[in-house]
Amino acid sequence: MDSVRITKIIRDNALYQCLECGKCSAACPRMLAGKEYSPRLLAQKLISERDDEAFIESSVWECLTCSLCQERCPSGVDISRVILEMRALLAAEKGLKGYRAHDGALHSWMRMMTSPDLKQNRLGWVSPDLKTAQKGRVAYFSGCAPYFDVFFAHLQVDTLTIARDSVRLLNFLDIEPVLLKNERCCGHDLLWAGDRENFETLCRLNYEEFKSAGIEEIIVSCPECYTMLGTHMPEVIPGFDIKVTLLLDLLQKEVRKGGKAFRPLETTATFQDPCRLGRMSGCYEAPRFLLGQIPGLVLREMENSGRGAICCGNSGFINCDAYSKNIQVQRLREVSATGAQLLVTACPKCMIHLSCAMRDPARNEKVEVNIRDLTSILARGIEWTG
């Protein structure tokens, strides 16, 4: 490994700072639920001990990159930032690439929309009813939503369902959006699993197709989707100069200034909290002020919610194990010890693993729970009011 550009990645990260006090062990999900993997001790190989490579290799790749241990640690040592370097650094060097989910079958479908030519028919999900524009300075992007609501239809998740209710919210606010028709995926997947290269050609072919359209601002309903066109796309693109726009934070500023409303949901509602919608993103209060604003609707926190909030168990497509289930399960757990009719979240990824657990044949117990995005949620109730 190369010994220079793992002292940089240690030294931009303030993983000379970790004082060993174990926090992030004790609070690492995937520790928690059986797996023998330690930040603490990953952090210890690469200070001290960069020889043990096949410990490192293994561990660089066990992590969920939730961010919970960055949450517990008193010296601010950024190891998600830690685990994307290294994870490039170990693609590029040694071919690694992690044990990826479904054969590796979604990172390969984000690979083919690197090519230059690629043609899509990924707007097959407007319905009449919706109001886009095919030229604006507003776009709204829908990410991997067309192809999950595929690849994952035997789970009923729906994730077209949290588009269109994302454009019914835009209309409802008077925008009518771009949607672009050779948008590509914003390559979270690939960045997080190591391949830098396709993540940047994705960023560079998602930059010329906004900029042809003219777009000057992307509203975006998906947190993953969010940081990469917020936070890492910027670094790809120099002189990168349009606004990234998360719906939540749209919609909650528009409530606060008065004349809407929604109407009554009788319900109790539990809300899971996206790692990268608030540990990475700090959007906490905005969900838990919009469910806040519907009459009847009374929100009950899980025992570990907020900046603790534990993790659907899965990140990028690659950790999908026994060790994965047993923290799904957990959450699930949780979910039932609130006594909620109805799981919130807001991230079709949470969506998609919460699903998958509770529907696997091979587990005992079962924890049954209809699970909606909080964007559906509000498109249905949302109305002017006076």
Second form
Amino acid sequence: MDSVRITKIIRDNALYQCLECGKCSAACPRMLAGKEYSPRLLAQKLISERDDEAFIESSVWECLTCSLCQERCPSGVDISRVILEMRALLAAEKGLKGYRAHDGALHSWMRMMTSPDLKQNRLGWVSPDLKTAQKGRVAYFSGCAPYFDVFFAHLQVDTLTIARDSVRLLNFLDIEPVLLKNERCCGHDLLWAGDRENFETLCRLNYEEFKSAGIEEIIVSCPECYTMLGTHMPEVIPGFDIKVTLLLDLLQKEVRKGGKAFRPLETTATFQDPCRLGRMSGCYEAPRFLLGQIPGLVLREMENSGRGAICCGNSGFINCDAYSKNIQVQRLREVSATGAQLLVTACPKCMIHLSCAMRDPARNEKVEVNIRDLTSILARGIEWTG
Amino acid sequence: MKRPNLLAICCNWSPWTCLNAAGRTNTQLPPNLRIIRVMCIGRINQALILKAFEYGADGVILLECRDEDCRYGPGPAVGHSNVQLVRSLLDLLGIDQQRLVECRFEAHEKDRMAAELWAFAGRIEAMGANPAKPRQEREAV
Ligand code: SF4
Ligand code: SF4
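Starting from the form predicted on its own above, please write out the structure of the form predicted in complex with its partner chain.
Full complex below, order starting with the chain above.
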């Protein structure tokens, strides 16, 4: 392993400030799910025992990158970022490792999107009631939604509903977004799988696509796409000059201006904070504010919510295993404990992974609950109040 | 154009028997066809088929047994549902769905197999290269 680069990774991410307090390990969902897994020990090995390559490698690939440890760390160590950079380093030196869930099918299609001559057929989901524009300065980015919709149809997760409802909300705000025929995956899962090269290719191709369509602002509903386009893409594209807006932020701003209200929905709901939305983008308030605007909807927080929310069990489709399932079941138990009738998520991946655990045919315990994306709940009942 | 890259994924039982017979009788098969032998087409999942395209295949053919001949039970049915699903993904990617096909054989059908493989090779050749090859695969050819 390239020791000089490791030292740089450690420096850049404050790992030398580690106090060995162990708070990260004590908070780690993998650890709490029964796996012997310790970010603290990884920090120690990276600092002073780099010859234990086997330990370092397995720890680096097993992390959920949910950033809960960083939340707890008194020294502000960004473990997820260390993992991200270590994965790129290990992948470059030893090849892509890390068990890829679904045998890497998702990473395959994401990598196929790096082909420059790709002519996708990705807009079949646009229903006649949606108002979209051929040209304009604002685009809506639907990411991998059309692909997930096919791949996870057996879990009854309907990711395209999220895309349609996002466009409906934009239409309500008098925005007719451009939908790009050849936008590609945002590259989240490739980047987090250590595949920096293909991630960067996707960034460049997407940027070209945006620029050639004259797009000045991209609206995204998926928190993963938001972190990629908003944070990581500008690191790859010098002079990145496109505004990236999170749909939830936009809605919060618009609803606050007044004149808009939501139709009542009599239900009790709980909210799963996606790690890419909460801990990585700092967005905790917007979803709660918006849910709070729906008359009749009572929000009951889970035992671990907001900054302390527990992961949906998997990120980037790397290393989904028995512990991931365990985390998901624990999470679903927290949902049941609130007595909520509805689980609201704000990331298609949370919906996919939690639905997967709910639909496990081998589990006798009933952990099933109605699950819907926040976008859909908001789109079903927004109206002008004059 | 350079000869297309063709991949056949072949079940070990009836289809492999056909291939064996074709080999014994010196029946010509398309020279640009690579063959992977698996115990059952039911072992092949969507990821493995997608991977073939990711790694630069222009066409993939699954050589299966008939439903009633499967040694393990649901093999060909599983193969069929995987093909349907991967075809939908290929369609999203703008890859012609005809680049992925499945064909079922009984153990004695070596001539029909050779004919099907030549027809498949001809169709893919007429379609030209798969437009959605990742960059590194294009550079390799
Ligand atoms: S929580 Fe922070 S300071 Fe404590 S052991 Fe973990 S990385 Fe070190
Ligand atoms: S939780 Fe289910 S959907 Fe998510 S990675 Fe694991 S197996 Fe796949």
